[in-house]
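In the form predicted alone, a lone chain appears below as structure tokens.
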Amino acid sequence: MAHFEKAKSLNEWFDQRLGVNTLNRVLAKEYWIPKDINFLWAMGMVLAITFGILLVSGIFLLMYYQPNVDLAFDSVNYTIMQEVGYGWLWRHVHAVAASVVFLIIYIHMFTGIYYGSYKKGRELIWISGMLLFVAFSAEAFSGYMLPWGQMSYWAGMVITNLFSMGSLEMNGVVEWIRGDYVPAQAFLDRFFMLHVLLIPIVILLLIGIHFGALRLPHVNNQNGEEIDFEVEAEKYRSGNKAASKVIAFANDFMAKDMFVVAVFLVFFFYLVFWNFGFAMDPVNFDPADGLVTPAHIYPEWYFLWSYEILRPFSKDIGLIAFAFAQVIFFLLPFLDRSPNAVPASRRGLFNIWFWVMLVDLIVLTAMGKLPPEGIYSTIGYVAALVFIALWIALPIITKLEKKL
């Protein structure tokens, strides 16, 4: 049995048994962050806070939600919204957070692309981040099913139909996922379980992996400068903080993070109280009806870009293009053949590639919400082709890039 001396404080008692001081040192006090960063590096903390808001608000909603096809719609739109004290507030908070979290994810994601934070030993940071994007997407989709409104039902119908694999007509796979020929009670039960239990557990695990992947290669900086973290950390520990190029995660960097979080929360609660409608589709305030197809079926805004890549093509080609869009971002660290881990503004053709990609995704998102007819169909088709062409061109233009 291990020998324990009598603890002189509560902190020492816990440290003897859990090593809390060691954990604090490794994960916070001696976890070094470059000074040369801006507010965009706080998006990770904003994401963590938003996920926490989703968990807390989801727990309150779970107290009154009924996962039954006959009761789900009323439990959300009448019980929670009208009968439970402040139920409307918790639903608005949850709906807005579910939408805003993707805005933060996209900002975080394109910050990483712009500053080359996926290169030079940071590949696992990028891949774990993309796995988090997939997990959040699955969480959002499963949650969208739960109100059991018209758009929930038909979005579930359309998305699960993708698993038939086009001309392969693997309808048995679709029925297996749904648990029935059409979305019904088994379908709702499965997505309820995924939303409230399995996927949140996966997200928590991936957050741990993502944070752990940052520990050794450290956080990137605005100029892509190679920093000797051991040397700079020694300056910091010796008291020469002004000359050191790094700061401690706690409490130096955390103080900056919390300021950005505070600004974000002002924006967030403005949306909750005055502009919550954008996060709740009007069509979804009609009960699910498998006999009445909505005039125009579309997903939430954060899926529109990939939906528009699927839509302009024939069934099989569209599925291939859609699968390409889902996978290709994972391969970014390996498709970018440049040796430079510096901001895009210093990388010539890659800078053009980055901004064209960003604009193209915005165009795809805008077109995905509009009916696929006339000029909208043509613009969506061209934007989808541009997206594919950009990724095909990426290894070529980065291979030609000179070392800085």
Contents of the next structure:
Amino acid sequence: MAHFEKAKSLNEWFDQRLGVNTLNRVLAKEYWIPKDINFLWAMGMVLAITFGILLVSGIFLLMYYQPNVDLAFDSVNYTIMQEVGYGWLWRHVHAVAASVVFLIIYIHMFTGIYYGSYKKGRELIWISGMLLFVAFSAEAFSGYMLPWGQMSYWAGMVITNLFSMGSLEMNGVVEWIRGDYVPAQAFLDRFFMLHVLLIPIVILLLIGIHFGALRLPHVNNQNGEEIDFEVEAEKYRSGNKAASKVIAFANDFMAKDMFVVAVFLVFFFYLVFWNFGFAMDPVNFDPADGLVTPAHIYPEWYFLWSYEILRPFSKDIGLIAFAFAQVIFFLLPFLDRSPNAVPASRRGLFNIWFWVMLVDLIVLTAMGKLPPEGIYSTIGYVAALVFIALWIALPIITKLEKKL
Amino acid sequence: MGKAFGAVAGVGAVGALYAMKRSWDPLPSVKAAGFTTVDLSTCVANKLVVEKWRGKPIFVLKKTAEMVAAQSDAQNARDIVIGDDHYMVNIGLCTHLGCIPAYRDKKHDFLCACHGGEFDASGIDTKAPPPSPLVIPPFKITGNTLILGEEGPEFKKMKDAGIIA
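I have the form predicted alone already, so could you send the form predicted in complex with the partner chain?
Zooming out: every chain and molecule, the one shown earlier first.
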């Protein structure tokens, strides 16, 4: 039994037992954030808040949703939308947040790429972030199955068929994943479980690792400047806050962070109340029917770029290109051979690489939405080749880059 | 001691993984072969009939005399012939990623809307991305009746001829 003094305050009582003051110091009061940053540094907090919104709205949807092929469609489109008081609010919040979260993820990712925030000790932040992207993709896909509309069914059919690995014809694997020859009851039940339990647990775990990986290297700054955090923190502590290059995470940085979150939430709730349609595909308002394929199957906007990389090739090459697109971003810290962790604008060829990549992904996204015919097929094909070529070029152009 | 602990835990882990794998397998009630019976005598030439077998759509297409006359040997080999009538009987799922192609009765072919693949009236792929012809399901013929899910002599003959992979 360790020695405990009688506590003089509630705070002291908790500090003796949980070390709350130490936690507060390490994670907030003396967690230093550089001053030289901009609003793009708030995307992490925006994502955390959006995830919270998804969790809360999801809890309310879960209370009325029925994971049964005969009941699922009506439990969403009738019970939740028309009977449950404010059920429509949870559904629209959930659908809009699920779509917008990917917009913020992409901004967050490309901020990291632009400022080189994935190297020099920050590799694990990047990798855990990419794992989060994969987990969020799985979460989005499994959630998309649940209303059991036509797009749910056919997206489920097409995506699970990818696991037959093309000409390897591994249909046993596909049937194992589905628990049936086609998406049916077993399929809906297991994707329901994944969506509400297993994947959210994985996401929470990964968020912990992602935050943890950030604590020691600290966040990057607008100029890629190497900061001596001990020296700058000492200036801050001694009261010379103006001369210090850093501020404390809480409350200084949080105050600014939450301002960006507030602006985001105005935009978010504008979408929820007045423009939620983009997150609700009209085809998914037809109940699932295994004997009728919708005229044009396309995924939600955030998967279009990788879908378009799959589409213009023959089956096996398409699958290989698709698999390449899914994993290649993981390797960014290792394919970038340059020692410079500075903004792309100061990195010559890499600057061009960055902007071509961004435009190429936008082109792929646009072509993925259009029917696979004529000129669209050709543009999509070229854009897919450009994507692959960019990754092959990356180690070469970054190797040539001069050390700044 | 550590090794013994490790060995016991390892056996337990493998056992648990096996149980998890088995729990994801299709249920016996799902696997119990569904048999679907199709009466071919009601088919109208150049009009696609879609039946359901094990949750999958089955294309049944009776061909017109002109269509049959224009066919190659490879196309004929995939037809089910009863008397003078040629029938195409295929699983109606695109061999690319499993969408249902639509029949275009004017052009006598199938177009898959998902990724633009095309098949002729015998189910042979004519435009990528599908890598192979539509799949012929196991069938048995008795008179004018087609039983899906059972391997009859005609099906076995096709299999021996290498038409069914």
